[in-house]
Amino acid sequence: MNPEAQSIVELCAYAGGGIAMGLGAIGAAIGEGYTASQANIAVSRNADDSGTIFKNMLVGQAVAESSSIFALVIAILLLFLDIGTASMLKAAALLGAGLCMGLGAIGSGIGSGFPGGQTCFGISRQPEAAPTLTTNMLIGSAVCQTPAIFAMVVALMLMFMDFGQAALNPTWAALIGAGLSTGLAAIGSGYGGGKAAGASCAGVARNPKTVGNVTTTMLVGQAVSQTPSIFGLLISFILIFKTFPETAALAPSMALLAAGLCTGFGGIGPGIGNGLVAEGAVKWVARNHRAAGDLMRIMLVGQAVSQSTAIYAMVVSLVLIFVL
């Protein structure tokens, strides 16, 4: 085993582990803090139901914590992984894995805090609707974790797949780009999905009889909000599985790295934007459920337009991978 390659692989593994957990702690802490802040407001509004509010706060915080637990798992694996045969490609893959999981946990952690906080506040307004609110919160929060799960899947692939037969240049850039594509794109989708879920919990608290329409609109809105993270996942898969011819030129490597950055950054805004559209629709379905059909239609059209920029980013990434 090459001692120099071994040292570089260990360096990237340790750096990736630190990045995964460091960035992964950001979103969950913010989401949990928001849930707790709303729980305090709720208790001050209705102290008689402080026990129920407290329990739901802990449940909401536990779900928001999930994304940081994913990051912790990846970090521990990177720190104690049996590297096997050391190579520069292995080093790039491990660094990409850490970036992917760390970035991918941010949006899901923050997003999961919104339904948790709105559920606590909603219980102070409608104590009898607590079971319904808890169920709605768990569904919405679970969907918010999907982008973080995408990031964990890509991170595990980068860590455990064998890239030994691939050319070092430009494959190293493709592996880091793969981590950045899914990791960055997950930020917007996780946050946007949380905005829709938070509005759903607030809406159910306002009018529990509309729970069916509100939940349906929430799930459709969240599904569209997840699309940018799916685009990021698609580009990651292409960068991981496509075979690239060996070259000494720097441009092909930069093209592949840019492809990951393009779809990654390009997915943040659309994910958040789609969530804001869904938040507005869900909020008003609870207030006027008779207009649920019209609100759903306007939501989908609005999200489609907001989504277009993520599609542009994906197209540019595909050009960078297959044309340039």
Given for the second form:
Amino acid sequence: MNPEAQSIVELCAYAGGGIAMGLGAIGAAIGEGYTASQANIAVSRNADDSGTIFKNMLVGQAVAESSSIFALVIAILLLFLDIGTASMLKAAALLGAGLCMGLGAIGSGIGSGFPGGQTCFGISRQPEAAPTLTTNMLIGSAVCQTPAIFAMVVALMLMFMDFGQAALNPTWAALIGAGLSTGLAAIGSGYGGGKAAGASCAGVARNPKTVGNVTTTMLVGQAVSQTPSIFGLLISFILIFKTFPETAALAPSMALLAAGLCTGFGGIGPGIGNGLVAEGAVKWVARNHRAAGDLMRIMLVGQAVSQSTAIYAMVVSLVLIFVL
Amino acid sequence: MSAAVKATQKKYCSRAIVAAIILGLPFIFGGYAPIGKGLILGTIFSILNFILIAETLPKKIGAGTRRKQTAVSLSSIGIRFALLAIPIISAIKLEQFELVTTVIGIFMVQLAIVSDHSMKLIASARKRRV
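Got the form predicted on its own; could you also share the form predicted in complex with the partner chain?
Below: every chain and molecule of the assembly, starting with the one above.
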């Protein structure tokens, strides 16, 4: 085994592990903090129901923490797993895996704090709606975790797939780009999905009878909010599975790295924007459920327009991969 | 800690460990012991993490100053995550535990929470249809 390659693989694995856990802790901590802050407000409003509020805070925080536990799993694997044959491509793949998981956990962690917080606050307003609110919170929080799961899937693929036959230059850039694409794009989708879920819990607390319409609008809104992270996932898959010819030039490598960065950064804004659209729609469905159909249509049109910038980013990434 | 929080803890922790034992035992007796052992090991640490979240809740809120609350929260997260790292490292280092099922076990409490509420949701939807 080449000792230089071995030490570079170890360096990238350790750096990747540190990045995965360090970045991965940001989102969950903020999300859990938001839930706890709303629980405090809720208890001060309605101390009689502090037990139910605490219970929901506990359950909400346990689910919100999932994204950082994904990051922990990837970090520990990067630090302790026997990597096998050491190569420069393996080093790039491990660094990409760390970046992917660390970045990918941020949005889901923050986002899943919103439904938890709004549920605690909602229970102080409508204690009798607590069971409905808990279910609504859990559905919303669970869907928020989807972008972090995408990031974990890409990170695991980068860690365990064999790139032994691929050309070092430019594949190293493709592997790091793959990690960045899904990781960055997941930030907006996780956060946006959380905004929709938070509005849903606030809406159910306001008018528990509208739970059916509110939950449906939330789920559709969240599903569309996930689209930018699916674009990120698509670009990651192309970068991982496409075979690139060997080259001595640096430009093709930079094009592949830029492809990952383009869809990754390009997905953050639309993910958040889609979530804000869904938040508005869900909020008003709870206030006027008779207009649920119209609100859903307006939401989908708004999200489609908000989505367009993510599509531009994906098109540019495809040009960078296939044309340049 | 309030009775409601204790009851929630008890409910989800017992469901998680019962599910892990029911799913793990057939593997242990069927000759695939590392799969079952990994699941049970991960679940035990998932339960410990969930108990610690609940135990530190009143301490976080009753810590007094903001600085103390931050210190309690950070140390709670640090201890819990260090605890969750133990089964993963054990599964990597020891052949007695399967890594994949250990990781699944770490999410067993969360799975118990989500499946409990999903079942309730399905049951209420059926009731409404009838």
